[in-house]
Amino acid sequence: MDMEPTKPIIQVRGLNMVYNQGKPNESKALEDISLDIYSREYVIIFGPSGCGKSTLLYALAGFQKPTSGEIVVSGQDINLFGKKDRVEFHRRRIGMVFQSFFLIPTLRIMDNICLPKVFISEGNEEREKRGKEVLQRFGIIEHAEKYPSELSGGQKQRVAIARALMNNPDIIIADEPVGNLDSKASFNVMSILRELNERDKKTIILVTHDPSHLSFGNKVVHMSDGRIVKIEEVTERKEMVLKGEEEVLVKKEIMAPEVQMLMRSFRNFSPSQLGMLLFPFKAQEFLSHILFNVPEEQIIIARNKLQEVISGRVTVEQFENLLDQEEKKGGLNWDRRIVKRIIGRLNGILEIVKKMDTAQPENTAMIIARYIVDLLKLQLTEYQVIKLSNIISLRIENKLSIIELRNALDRPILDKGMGLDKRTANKIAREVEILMLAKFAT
């Protein structure tokens, strides 16, 4: 993407945002958060709910006026604006695209389109001229005279982005736009978003739970708890196969930044030999898993002889021998009962990898859901293991995100999910996030 090297179009500097500031039942939902984004970007804001990605939003929309701190746009501190200046830039500036669509159900979608004309007192004429181009151009012009009641959700959402671009504003932002939508509708809305900045050339900004958005953006903003905890770069995209009529998603797996950075940095690299490279990360990520209050200088040199474990180098009872063995003999000393929860861990880990084979998910999805109910001395019955199982595979065949796969764990049975309690389904969903890691380029 050609970007403008010089100042970024927003600025964002110190910004707080206390409610109820000096009472007991005083609320952090932003703390020191800085931030700088660039014409012609891709920003997305992504972190679980609660964690003051929407908040940051309306801050940036000029609709939150924050407790402390700078927002400048294009030079301007926003938070400075008076009534008159604050509107006018959310009508000449800002496209906004809720979740919720919002759009006037007494209205025709081309009225429902035209608004934001209205307020600028453009003539009729030239309001709706300006409407059938961006309704002829996002494929709802046949539905010009309907009204909202009589669309699909996929159909209201284009009419919102329809209706965001009518003053041609430079920053479009989206919070959770596609949260309501199913897959297909979900990604035509995620792809008109993208065309919108490589094409015409706009800031985008999207909040969004959902890490299969990622790959959509070009620069990833992840909160927790009302802060940045991490900035990244994307650069792998999501593509659109054409069969027929019909549209075909062409999945990616979402990867863990460290993943991504590898394979932005070794793009060229077989898939074996960017396995290699995993090995670090991988051994990170298993000693995190299943250890706890270790001294990092010990951590480290576990984390490289892991390493060797999973590259093949070194034997799992080599490995063993190095936690055990006195400090003298240049082992680590561990406490033994640490030493063989370890052990049993990683060698149960390693034993289900070797039968999981990502060609049969089915299969695969139940020897990992049946390893699952015995870890964790879950007391199903042989109708939830089945069930389990399901969600599982879907997981496996990347049909769902790891937070789908959460959600369908805790969600109600009635409502299609297993009725789990948060923390368990926490864990599974850990636990097979784990065993694909592992399983991943090996």
Contents of the next structure:
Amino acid sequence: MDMEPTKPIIQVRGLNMVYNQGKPNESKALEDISLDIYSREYVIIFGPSGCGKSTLLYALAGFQKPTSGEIVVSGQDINLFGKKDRVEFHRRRIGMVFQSFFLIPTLRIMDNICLPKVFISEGNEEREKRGKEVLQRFGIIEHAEKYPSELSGGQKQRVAIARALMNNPDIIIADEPVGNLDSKASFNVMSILRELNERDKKTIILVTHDPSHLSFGNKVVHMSDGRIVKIEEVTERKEMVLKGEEEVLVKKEIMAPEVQMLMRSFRNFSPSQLGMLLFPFKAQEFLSHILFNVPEEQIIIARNKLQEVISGRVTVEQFENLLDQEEKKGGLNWDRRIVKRIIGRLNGILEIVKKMDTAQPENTAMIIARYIVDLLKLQLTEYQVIKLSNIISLRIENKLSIIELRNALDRPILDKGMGLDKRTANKIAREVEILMLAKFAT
Ligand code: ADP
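Could the form predicted in complex with adenosine-5'-diphosphate be given as well, to go with the form predicted on its own?
To see the whole picture, the full complex is given below, headed by that same chain.
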């Protein structure tokens, strides 16, 4: 398992794939592809038919040797693997899911599932035990004795996912996994993949040409004619929810996975190391937190400048000038009131950050609690403020994740929570995260 949070689990550098090289029917399927995939990301490779998605996927999985370029997985160039290492890599690290399931028609479902374990020569009993576990998990245990032809498409795909998980790989690669399924079965399979990402912390790489799937991922790699034309980080994930027979899209906010990973593991870093790593994310989080509706190019300029504010190279005043001044003077000429608000918020955050002392989590938590009560104009009793501060203190010490913090805030009082409404709980959680992000660079 690659647990180092700051290093990509997969690094692709300068990948080219030419089919039928030197022949009249030569075709370039991949051109100069470079891509970083981090552990626990859900990456979607998206583009029209023939743009090279599957070629890239099979190259990542080590099934297809590229014409040139590197694919480094957990520090090892997979194209330099010998036969034994390659086989191990496929068995232990990668789980594959395909559009056409690839179940063996003459084997029962249980035996189909157990195949990956047969190859790593595990005993019969162990195999079936694991087989039962995964079949149970995906609600298909009652089909264990049947043959693939007796199952629906959606059930077959669940079997295929169960099979991919038998050896507990950390990377799941899925090639148009719902391409042959109706919308209800698609929903089911997409939900399973999302759960494997969120709950089981698997890195998912999924190929699709269907734009309605994009919102399931947190990184979308757009491809066209063998090239990557855009990589999009998604900070808001939409979820499909079944209401009766209807699928409804609901929005769910998520933090950038890099930030989640860094926050989860920040204990292992010295504050200055973490601060360095966080500059770009921090700047981005700050801005998206404070701003809306500004063109992306301007956000990038502002973000870069803000990064320098956070690292201490540029003053808040210089940043304010950039936002405020006319374009011919090199400024962004934003609305004066918006600039005032941004600078006000920024100063507020930086002031609190100055007072934060990680050696004294309880005092720091109380400072943050009072700041948030004031900022969000919350009507809380002194007892509730103390409770809020206790919960924040646990987050500062990393004893709670951001999600657990939010849950503690909106859980009923009888259940040891604070009993706040969901919106307030969300807002508070975001403020705490922003302050924590800001803290680790100053
Ligand atoms: P996608 O998955 O986006 O539909 P592919 O990766 O399958 O795209 O194909 C990319 C390009 O490479 C296409 O032009 C396709 O015709 C070509 N190609 C794919 N596989 C082969 C092959 N085995 N031999 C020759 N050309 C191929």
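Residue numbers count along the first chain shown, from 1. What you see is a predicted model; the values in this text were computed from it and never measured. Definition used throughout: the rigid core is the maximal C-alpha set that superposes within 1.5 Å between two forms.
Positional change of residue 316 between these two forms reaches 2 Å or more at the C-alpha, relative to the superposed core. Superposition on the rigid core between these two forms places the CA atom of residue 41 less than 2 Å from its counterpart. When the rigid core is held fixed, the Cα atom of residue 75 travels less than 2 angstroms between these two forms.
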